[in-house]
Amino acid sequence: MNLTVNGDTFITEVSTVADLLKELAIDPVRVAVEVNLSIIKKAEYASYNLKDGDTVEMVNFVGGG
């Protein structure tokens, strides 16, 4: 499948956001998640498909002082 991930392109054969957060090595607990400029909720990460074609963007929480 061809998506399209904070603007680069990425192939991959996982399905669902959670397995693609898995596949890059992303917290799920500490990133926000949007498909199709669609914010997915993170209850939803592991039943969201994806198709392909889609776009994700992903924007990592960090704290600082």
Contents of the next structure:
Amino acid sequence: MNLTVNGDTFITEVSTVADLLKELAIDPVRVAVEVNLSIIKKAEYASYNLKDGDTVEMVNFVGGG
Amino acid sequence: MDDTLIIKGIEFQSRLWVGTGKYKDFDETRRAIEASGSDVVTVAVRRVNIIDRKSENLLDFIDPKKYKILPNTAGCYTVEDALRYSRLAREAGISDLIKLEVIGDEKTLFPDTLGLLKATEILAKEGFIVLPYTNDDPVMAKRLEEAGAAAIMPLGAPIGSGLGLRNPYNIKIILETVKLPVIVDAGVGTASDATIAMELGCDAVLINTGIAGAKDPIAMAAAMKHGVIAGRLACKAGRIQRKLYATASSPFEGML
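Moving from the form predicted on its own to the form predicted together with the partner chain:
After this comes the whole thing, all chains and molecules, with the earlier chain placed first.
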């Protein structure tokens, strides 16, 4: 399926948010995930099923003032 | 002497708060923060770099167990964006703390205080500990307090300008107007600026560019630490009144 991840098209066969994080080698502890503008709680990563066309945003902390 | 700053039950040992932006690398960030003696650091919320997965993470260098992480909403120009970033920050982090910025102008980065007030009210109701970055305006400070802010963070001067406290009298009036802690955010250029803020009676000072932009950020971090301590002690000690004419320090009695 085709997702938009952090602004870029991303083709993947994963089904859940947890799978997507694993595929991208992202530690779920320090990120927040949004699907179609709704925040997905960490506890829901393993059960939340992504679908074709979803827009996913993954953010973390960077240097700032 | 116990002089802990407490905001909504969170204890801050340091009255110097530091940002983590604009450093050469994460190692310099870490060393500057250590030299500052601060126990609270601000961070920004941005997209994970999914292309370069080997890129280092800020929190590998700043241990969240050792430092309180204060996420900001820098770069947000609307209430909606500020709310979105705040909620993401809470999900990515470990606390309800948010340094709320709703920017109104690109050139000055002055806050859009109307948007700020609205966002403060909404986030406070959602259980956030809202620390709004605002103008040096005592009336707005009062409004933010009524809207549920946990502290007031008036600017000393535009972000990154290093101009120092442009309106110390307004900061003084804010201190008399609100019951909340007042933390000067933005504009501190050197140690004496930090001292002035603390001498006025501010509860803390937040500095990023003033340290990160110095020729030697590590040395400036130490200077800011001492500047804040000096100002705090001087404030508590109670300064002498300013007088136009001299009063001799040595006794007249016993002179030849």
